[in-house]
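In structure tokens, one chain follows: the form predicted on its own.
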Amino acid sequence: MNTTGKFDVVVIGGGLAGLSFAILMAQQQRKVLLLEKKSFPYHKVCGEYISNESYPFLIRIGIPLESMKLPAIKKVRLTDHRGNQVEEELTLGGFGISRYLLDQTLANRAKEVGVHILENTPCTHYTKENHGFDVYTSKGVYTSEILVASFGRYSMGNFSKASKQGVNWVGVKYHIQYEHVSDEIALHTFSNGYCGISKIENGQSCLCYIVKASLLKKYKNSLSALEENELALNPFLKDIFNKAVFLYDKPCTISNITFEPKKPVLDGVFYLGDSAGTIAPLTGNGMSNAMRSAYLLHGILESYFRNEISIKEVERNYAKQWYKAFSIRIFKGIWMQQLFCTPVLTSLFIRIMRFAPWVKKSIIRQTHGKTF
């Protein structure tokens, strides 16, 4: 078999974590290969708010964050279905930023680090040999010391799955242009559903929700009709749906996201972000969680390359610091999700918040993560 490359690296997928991982590397002066199934940028559905756990991270690696005019996000707003609500400040806070800047950017970054990035290069699986991995593209095959995993949600070909199939969900995002408070996150709860908005670059905000598939199959998988029938049942959604200019000429979708956690390691390639393990959106921060489990990884790697540890070391290492980092915001999504889409249970809540700041500001901190 004739191989295209060797490399010390290969990192399957073009996200938050595979560019992370991907500059980290090269930064430590190692031969790294990205491969991306699409080109840069596109559209992906995601709340794009970063909390500032983040924000040391990305300057570090030379995301120029201080130049970008990007807005601060301060506080976090809930409402459910009647319109009832309550607010709180968020600790550390953060900010918002489009995937589609921000994947470019990085992208871009990765390159100046001297990055080989394959763009429109489909992965179809692998094959563990002694010199390490043959990775197969439609491009060809590569060769890695270590094979990383950041493709998302779905996986290919004998990569790592979810071990059981949980609730389907929905994913949907618009761009749009509305007039609401600059600062805040505010996550608009319906049944079986919420829905989350927050400025972006350039005056744009962000509104993506997610739903059960079971609900938008009631409505024979028909956005406008779903939006209508059951966003709208919130007055402060019925205002964004009414009143905004919605900027895409259709909305970016994903399906069939699940929640089960996946495995961190599995049969030596390591898997960084959504493809370790999904976290529920109303336990935040998927974007630096994703940037974390790059973090993590690419300090117990560098410790292997300097032949300091051995490569099942690293494997041990890494499963558990990425247990003790996420497992329970795994399980803590799951439940928060469950009750936050339950309009009886999110108005009890609501009202329980605001009688008990203590919770409020509970709640935020499980949410958050320390710098890195």
Ligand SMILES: Cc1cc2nc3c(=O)[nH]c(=O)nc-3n(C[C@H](O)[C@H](O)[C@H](O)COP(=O)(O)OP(=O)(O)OC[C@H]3O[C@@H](n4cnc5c(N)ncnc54)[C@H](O)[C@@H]3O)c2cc1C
The other form holds:
Amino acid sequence: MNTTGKFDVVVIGGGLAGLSFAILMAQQQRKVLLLEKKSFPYHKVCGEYISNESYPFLIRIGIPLESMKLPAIKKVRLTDHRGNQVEEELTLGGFGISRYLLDQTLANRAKEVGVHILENTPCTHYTKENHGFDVYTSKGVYTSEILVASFGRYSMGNFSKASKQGVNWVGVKYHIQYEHVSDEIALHTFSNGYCGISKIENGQSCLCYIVKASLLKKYKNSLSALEENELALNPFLKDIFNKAVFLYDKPCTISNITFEPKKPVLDGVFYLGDSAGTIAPLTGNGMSNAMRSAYLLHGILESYFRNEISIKEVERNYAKQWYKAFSIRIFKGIWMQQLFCTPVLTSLFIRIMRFAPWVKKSIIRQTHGKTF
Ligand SMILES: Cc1cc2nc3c(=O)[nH]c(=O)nc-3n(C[C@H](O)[C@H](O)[C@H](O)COP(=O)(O)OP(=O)(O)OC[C@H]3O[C@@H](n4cnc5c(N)ncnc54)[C@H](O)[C@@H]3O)c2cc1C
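Starting from the form predicted on its own, produce the coordinates for the form predicted together with this ligand.
So here's everything in the complex, that chain up top.
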């Protein structure tokens, strides 16, 4: 087999997990190739609230957050369809940044530290050989000792779309101009979904919702009918849809989101971010989790490249650390998502949280981890 290039590590997917991992490895002088099927910058469906868990990490890898004038987010507000609401300080807090800007900044940094990035280059498949992996793309075949999959919500191994089992969700994002409290993220719930709004750069706001695909189907896949008949039942969302200036011609959407369990290591391939396990967006830390998984794997792989441990030990250690860091949080996120997608339970919970503030504090503690 004639290969186009040989690398220590090939990374499939240039989202936050793949890019931050590639930066870390290149900073250790490893020869890294990152394959991205799209080209930077581009809009991605995401609430764009990033928890401060990953703030020090981003600074360490060379992202100049301090000078980027990003809005700090310190409070969260939860509302229901009856107009009830409850507010709480976020213990750790976070900040707002569009994925357009964040992914592009990371991609620039990756190029700066020597990562070979191939944009518009989807990986189609790979084979495991004695010398490592042969990774196939439209531009050629690349050989790699280590293969890292960070292709987001796509399923393992075969790179096909997410599993057909379980509930399918659809995500929708807009950038808007709308007057609202600048240091808060509001989570407006509706039947079978929820919608977040918070500030990002340049005074804009990100409005992003996730909804069960079955509900959208009821409206023959018309987002405007869904928004009018379901989201607008929540008075806070009705006000947003009536008054906001929508900055895109059309919304940014993704389908086939599932929260089925996946695995961090499979057939010798290491999975990062959403491709290892997708956390419910309402926890607001999918992005931080994606980067934390990159941080974990990079630390273990460095011991391998220094000949201190075998590849089997890397697999065992990464799986162990991954489950310890994420499995309970993913489970709790799914549980909370179920709760806040059921209007009667959300209303009841808001009432409980008003009378028992420790309940809200405890819920917020469940969603965020420690800084890294
Ligand atoms: C509706 C919604 C709202 C969310 N809101 C928030 C929030 O407010 N805060 C938060 O922290 N998290 C949020 N999340 C979660 C967060 O977006 C993800 O956890 C995070 O993007 C995961 O990063 P990643 O790098 O694993 O995947 P991604 O960012 O999805 O990156 C995967 C990359 O792989 C590329 N790719 C895919 N297949 C291939 C292939 N075959 N070859 C080459 N490249 C490929 C894709 O183009 C993409 O660039 C939200 C998620 C959803 C669905």
